[in-house]
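What follows is one chain in structure tokens, specifically the form predicted on its own.
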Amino acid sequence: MTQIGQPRGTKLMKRAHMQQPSDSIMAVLSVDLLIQILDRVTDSCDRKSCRLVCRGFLRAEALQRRALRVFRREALPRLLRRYATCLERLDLSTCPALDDYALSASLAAGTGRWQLRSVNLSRASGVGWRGLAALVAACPLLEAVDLSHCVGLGDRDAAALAAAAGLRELRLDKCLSLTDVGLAKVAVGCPGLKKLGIKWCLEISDIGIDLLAKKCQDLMELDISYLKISNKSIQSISSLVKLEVLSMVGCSYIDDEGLEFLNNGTNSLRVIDVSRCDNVTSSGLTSVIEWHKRLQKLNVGDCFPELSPLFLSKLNGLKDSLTVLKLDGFQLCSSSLKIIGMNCKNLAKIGLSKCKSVTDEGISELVAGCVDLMTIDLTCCHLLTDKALMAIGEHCKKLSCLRLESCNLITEKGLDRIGTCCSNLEEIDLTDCSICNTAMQYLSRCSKLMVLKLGLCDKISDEGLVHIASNCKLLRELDLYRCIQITDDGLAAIATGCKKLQKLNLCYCTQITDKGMKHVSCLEGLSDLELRGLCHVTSVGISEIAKGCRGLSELDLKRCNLVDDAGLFALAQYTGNLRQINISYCPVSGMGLCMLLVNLECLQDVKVVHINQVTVREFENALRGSLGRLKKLKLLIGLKHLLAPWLIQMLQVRGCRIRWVDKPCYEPFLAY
């Protein structure tokens, strides 16, 4: 999905395109050929960059676009007439300070026109029933609207929202004001829902589920993860002969009982996933895979502690189809590893995540019989060694993600098993091994390599990340928390080869200046940067990051204790799309904060905790300005009884979600 709303182009680019001759060899190509022209221009800055050659190009690219994702709201009108007539799918979770004037001021430029089937306005906290009502009204052909996390929203506002009869998905998770009424209004005005999620909507009950299982029959995939349900709402879901996704984690009043009545004899159910459901045990689980033969992915993990013999050998009846097996925090032995192996040879992806009796025998005979691995996670099995590895290596030539974090007895030897057999490896996690630089020698022949964490791999220098800047020219993320060896020159070689990466984190790297700073800065594509506790880092090396990389979205900078105002004020000019922030601790000025607060219109969550240069008043100031835009905020609990109490609720209202946070305060942060 295209985004939309970002600073992108220079004036001197736009200006240009106005000037274009009339005799321009644009102005005799057709629309249709320009559409075509598009069509074959796959990046998403190449795309923006044609809209700036000619009128013809934005006309072409507004016929054409499909999918729109905003990040300002001021911008929201303009665009939404622009692609009234062929946009389908709308996102406006990003989007700050939206309410239902601005959602309704919107829709009613392309009123007649929407072709709207997907809106996505998760975390939209401020859009009500008003704003649900007029999108209701103004797109009939409404498909699938995502409200997740909009923790406000009501009863009144589902009501609103079930006049969309036409409505197929529906996400509601975290709505946690939604009563068994509103869920009520939903199923009887929309009865041909097929995906549902009210995952934490902690106020439905049985009643709530079974109104639901009888007017939403064509209910294909359903997640009631965390609510306060009995084996009463499995009963009722039992009667849904179209259900195939099943979501319950952490349904702690569901037992064996329940799993029972999802014997109802359809065969329908192709996922299952009961993890952390404390009174469900091995037994109602064998029931459930016993009458659904076609299961293709089942997650059963922190449930009970053992797998029982029989559950194990009626895997066998679903060697066929099962795909994706999660066993998180068992207890297995090389027996059980070597049941599955020979009864489950289609698995794809399989998670041993604190499964803390793994062996290396167990993996072995695992995959033996299971060659199609593409997903292995291994996390905090801490019997493992090389021979493990060895073992994946020579049977998973199809391995693509690999997570070892914790894996302590690893060394170079079983990685460089991996990097030579494993040429299709784009994921691998080794936070917290024991690993050194020649380990990543042998990594750096996965050339499709995209996400690499080496958090706390001491032992790992520039040396390493020499290595890996050579030949994984693909990488997107890199995690080198607490990588204390890491300087300057490590920034340089990876700012240098690897030119995709989009997300960095470099937190407590503390020989890091600001000359690294510089290094990283060249790295364009950049939206999620870590800078945590980088104690020779200042407000220059921010200034360089904060032109460099003008697409940053996220920055810790907690702890940063040479950066002042200066480095905010280069962010607050330069990175308008900056949505998450961290700046505590920083020695800032109540100057600085307000600065930024009220220039970076994009900003929704922001951390400022122990800022001890800023008094009540400048707190209350940076925080006025930045009213209706920011949806998270993290303060200390002594500020609870300093700050206006309207100004709080009036956060709260709009909704902010403040977390305060109980430590002690210093006397000059006190100060009015």
The other form holds:
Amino acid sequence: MTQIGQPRGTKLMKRAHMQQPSDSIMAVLSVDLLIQILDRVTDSCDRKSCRLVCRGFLRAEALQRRALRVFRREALPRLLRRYATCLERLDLSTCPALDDYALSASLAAGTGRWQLRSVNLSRASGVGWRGLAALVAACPLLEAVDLSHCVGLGDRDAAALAAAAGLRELRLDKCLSLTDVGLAKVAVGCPGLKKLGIKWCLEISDIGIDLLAKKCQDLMELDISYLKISNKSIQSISSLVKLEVLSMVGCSYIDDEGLEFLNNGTNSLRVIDVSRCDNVTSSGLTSVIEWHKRLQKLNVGDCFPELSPLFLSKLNGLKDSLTVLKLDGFQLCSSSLKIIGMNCKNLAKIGLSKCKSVTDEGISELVAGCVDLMTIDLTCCHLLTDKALMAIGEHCKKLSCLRLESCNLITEKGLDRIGTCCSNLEEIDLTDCSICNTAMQYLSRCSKLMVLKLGLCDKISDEGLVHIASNCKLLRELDLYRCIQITDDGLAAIATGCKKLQKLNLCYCTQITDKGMKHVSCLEGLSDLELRGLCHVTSVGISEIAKGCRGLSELDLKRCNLVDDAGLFALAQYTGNLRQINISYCPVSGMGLCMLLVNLECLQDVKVVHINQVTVREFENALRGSLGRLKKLKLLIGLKHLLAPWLIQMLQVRGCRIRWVDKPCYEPFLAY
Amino acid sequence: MDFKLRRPPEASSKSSSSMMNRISNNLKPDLPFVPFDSTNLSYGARQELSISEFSPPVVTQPHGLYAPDKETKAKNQVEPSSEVNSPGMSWDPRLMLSNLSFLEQKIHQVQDIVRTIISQEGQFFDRANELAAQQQLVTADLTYIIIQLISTAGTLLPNIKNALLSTTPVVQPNNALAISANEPTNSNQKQQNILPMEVAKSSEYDELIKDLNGCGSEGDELIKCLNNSGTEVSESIPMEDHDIKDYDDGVDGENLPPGSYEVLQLEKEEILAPHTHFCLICGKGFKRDANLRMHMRGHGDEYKTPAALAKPSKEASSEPAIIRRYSCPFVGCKRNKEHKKFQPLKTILCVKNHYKRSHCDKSYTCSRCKTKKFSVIADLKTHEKHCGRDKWICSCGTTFSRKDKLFGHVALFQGHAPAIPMDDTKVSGTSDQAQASEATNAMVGNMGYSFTGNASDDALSLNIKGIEDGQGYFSPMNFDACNFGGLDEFPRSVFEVSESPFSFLSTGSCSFIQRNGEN
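The form predicted in complex with the partner chain, contrasted with the form predicted on its own above:
The complete assembly is shown below, putting the previous chain first.
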């Protein structure tokens, strides 16, 4: 998916057209050849450049493009007109202010020509049954629809969607108003469903699940997490002979008896997730793994405290197939881990998060068996020391992800081994580990590192960052939360070394000043920046960021006490892609807020708590200006009664969820 | 009396069966009739309802039909005499005495009311309401008295049985006859059910006792044997014909080979005639011969003799039972004997219900929803009980009172889905569709109607499969259309309907039916 649709780009393109003489070399090349060229261009920025070269390329690109993600509501009709014929996958989850009218009007552009198979409307809270009906009517080939987190969606909307008889995949996660009736509509209307997610649809009961199982016999993936359903549902589900993936996280009404039902049907299951099912015990799981011999992924986290020896020995039956095993929150002694290591040779991923009794010995036994491990999650395994890391480094040469949050006892020695042996390491989480700069030096040997989390590592200083910046050129995500020794110089090193950085967290690195911001602004790919509590950063620094990081989509400025309206003006002017912002506790005025909310057309999530210089009237104006775009809003509870009721109602009707915060340090608003 | 004309005959047998239940309940200390309790519980309420709802039949002949007190007293006196027969083991004579004296008081009350009515004669025209109220009062009181009498008498049953077993199996027929001859008409019939001393042979009576003791949990059995011991025993109807199921005309569990039974076909007029027994003297019509016989007593002493009151066809019972089945007079109907796949109807009652449901206009409209129509009043009653309570609607228009029933229905039929009520505001564009769906409704309605016009019960096979909802919701209107013939979404159990406070006193419609069949 590539990002397009910035007005600025269009202007550039027009200019390019005018400059292009008609007899240029580009005009000679046929569309086929241009498409061939475009096929070889994979990077989104490069593709954008191509698009802007000439009309020929633009046309070729329109014919070649299959997937589109829209960031601007205004661009939607034009984009859809351009790509109507060939587009197969459309992502509207990031499109602000999308409502029924906008959706149906845009789709009308390509009536009869749509080849769309997949549409993502996740969090498109403004879309209702009319829009969905238009979508279904316009796109006869529709196969996959994602409506997750459209909290307002209910039965009527599901009924509109059910008219798409060819639907294969559907996500309805957290459609809170959806009941059995809506589910029945979908089940009857879309009998060919293969994948269905109804996680968090709390109104759905056994009756609905039963009907679903009867009507949609082809289901291969089903997510029923957090539903209040009983064993009866599992009995119904067991009749689905093709079911491969079953997620039932947090179904606390289901117990071993329910799991027994799964053993009645075919043993088609490949993936089962029963984490947080409080009433499931070892014996129920044992019966499941005994029957489903081809299980590949098993997640049993946080179910019950201890695994029975029988369960562990039965894992042997899965030794060829099982690749992912999550055992979060279990009491695991070293002998248990040894059995797992012996029985699950093909394990690629193991989750031992919060298994507090895990020791070095246990890890050594485990990794001695599972040499193919790529992901190891040891979050909060407090007893682990460098010995465990040594063992991991020795055996797991393919390691790509290692999570060691809160493993306080590990030191640079262990990481030395990891850095030497695991050259494929892409992600490491060292949050709250008391490691020093030397460890950074060792880690920097992993040149493929993409994600590095160093939150709360207060011994890390600029020196460590220089090591990282010198070698980890591919770094995408860096978390320096409360690394209080970090200064502007460290950021300078990062900005020059890690050009691909997309996410940067500098919260409470209080030594950072505007100079540091200037360095950060060199990171053009930055999309996610957290600057919480940077008390030396002023609007000047923020303006630099705004000018430099045009692609910024999430920004957190909470408690940046020196950032005022000037910073917001700059943001309003330059960061057109900003989707989420937090300016709580900033000394901004109503003017700044208005500018920000009215001008930023992608803004969907705004947190404005305790901005005390803003009057109620200014709040109203700002919110009115962004009406229809906002999906999430965090406000002080005091405003609930001060803001015009119609405004609040309007916001909610347009799909905005308002979180009212009741924080103690509250000062009365200045009113006219 | 109007309601009486329309009353489906089966209603009365329901009432009588629940009456039995009441009795059995009274017998409970001795006999395990627990399963009847549920019916019994609801009896009282229904009784009240019917009293308030219908003008009692007492109106026209308060003196002729209903217990003149003297006679009742006589009965009261006679009844204890049956105690002589029993060794009196498990029942309490003191209790019975107190019961009887209570009844006596009650009868005195009724007497007073009737006297008032007599004294008010001539003023009726200005006080019609008052009179009606008094009549209702009389009806209610008499009903109560009868019930009490029966239950009191019922306590004797096991004792009599003991007596029979220990001493002589034959009950004194003369004694019994004397009782019945002196008894008020309706209670007499009742009496026949419980203490079938009147005309029943001792062997039958024995069977009754046996069944009462033996079957215990099986309600049908009880009703069956009680019926047998009643007036219809002699009429050679096979026992199973009294099964509760028979009242649904669609039931065809048996597969009798053609020719193994006698086929009777009643004429349309006979089926629809409200009365089949007419008094030769005054011309008054009755549904049941027994009622006619009781009525005849008022025309002279010659009709009061035991012989005149006894069932005329008593001897017929000795003949071997012939299996009888019935044919619908409507040519082309599957229930008509000319039909290729003729499926006979089991009883006269089935014929009546079938004919009314399939070949008659639906003249009874539900007063609540004003849309659903029925040709059998019992169906209407059943519907009215649930009307307005069904909130679960299928796209085909069928309504359900429970969600799981709806989902069961949806699971069963291809293409059906739960309907979503149109509580939202409509957008432009959908109104057209709504109209279209209305048109479909109308069409469907017509179709359904034509089915009801000529098709028979197997219209079930033409079910609503084809009907799909454009908008996900049909008005309940087409429910009727979809639900023709044998497709019963609601039970047609007529057992819960009692239209007259006295209806339970009659012994079922079969005697009348039989007669008709023989004609």
